[in-house]
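Let's start with one chain on its own, the form predicted on its own, as structure tokens.
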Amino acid sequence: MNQNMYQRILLKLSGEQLAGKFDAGIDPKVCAWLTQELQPALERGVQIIIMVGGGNFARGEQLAGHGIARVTADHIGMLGTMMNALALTDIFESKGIKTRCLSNIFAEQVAEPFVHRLANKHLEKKRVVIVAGGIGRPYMTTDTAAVALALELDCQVVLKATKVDGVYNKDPVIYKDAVKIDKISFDQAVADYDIKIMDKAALGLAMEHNLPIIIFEAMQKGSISRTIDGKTTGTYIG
């Protein structure tokens, strides 16, 4: 793996991580802690795009049914990502980190529309760019949206923050004998049914364009900086 510091990265955060100690909603202390973790990389000139999930508010796949169409359910999930992005943007700004919230769904009263050139201008001005609304279309997870966005903005890597410190051969929460995998190829990650840390569509898109993905535990002090520097203790997929 390249030991040089990545210059432009996409960080994928789940809604569950932003909920912190709560069962739902947003934990402001977690968001504030993230600013401290990102600050060292920003000071070194790393450009950061954040794609947020919305599972702490709503999951489209779980809402669908009982009279709610899947498309509508996914739209509700996108609104969940919007709430996370808006909150995260304000907390980042309050901590002195210049941040802009861009949205892939129409919400111009609360966020700027995502435009490729606009996002690049914000990044060049040393602003963190937080993207809401996933990819703006139903049937697409925010994992797939994160990979697509990273490709569009010429990111060198996708960093997917999870609750565990990488990919295991089976669920480490359930199986005590689960073995952590430090590095795995795209072919292996896509083919192995037991690897569910990221959806297969996202992995397939990254494989097609040779965009590396690092799965790591973000809520450990210093892990984001180490991962950006290529010194991750997580799992490298590529």
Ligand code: UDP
The other form holds:
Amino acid sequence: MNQNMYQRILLKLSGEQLAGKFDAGIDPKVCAWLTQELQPALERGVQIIIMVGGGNFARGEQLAGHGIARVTADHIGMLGTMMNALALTDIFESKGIKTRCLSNIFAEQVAEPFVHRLANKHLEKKRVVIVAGGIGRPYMTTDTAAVALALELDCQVVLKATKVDGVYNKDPVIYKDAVKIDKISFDQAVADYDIKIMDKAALGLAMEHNLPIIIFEAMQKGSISRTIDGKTTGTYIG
Ligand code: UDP
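Complement to the form predicted on its own: the form predicted together with uridine-5'-diphosphate:
Full complex below, order starting with the chain above.
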């Protein structure tokens, strides 16, 4: 019998996390460390989909201007996610974790296309699925793409890995008396302008379909495994 709290999860990793100690690009040591952190959940049979960001290479909103159209800037951002997804896939496989990279932008020479049935098949075969290209359209971020994909693949939760250990009532970097919130409703998370940890579009979509999101700090030993196990110290939105 499967004792897991969650059987299928979507993990959102930002580009910044994959860059580790570097200002940009990929830190392979961080990616390799992630494999160790995911191993206990994989051994328990949890199916894992990873949506990777691309902010360590480019963000459309910041790149647009001076002749670069927003749509093109977003295409460049999506290509950034592709670079992360390809690197992460290889590093996972080099550590013995069966992994497939599926792309939401046409790139047949470098990755399999994202096809719903194919993604399900890989997951059922206990392969980690890493998604490149977000949702494949401009004016989107990988946060929104993560929620959309989690819905499409029947995930029970979206785990958004961040640098901070959850949602605070005010910015903990500026205010020493900021208090961490353990649980917050979708209504509050969407309405509160100060909650910027996740895109409002992503939160709105999750709210509409009642898909919980957990905001947590991934780069602490055991944190990912605890969170997948339902024992997070982060913030539960739902
Ligand atoms: N992007 C996009 N459509 C998507 C996902 C991403 O256009 O479905 C672009 C967008 O420009 C975004 C960039 O890719 O800024 C990188 O993604 P994101 O900013 O979400 O990365 P993160 O901040 O998580 O590293």
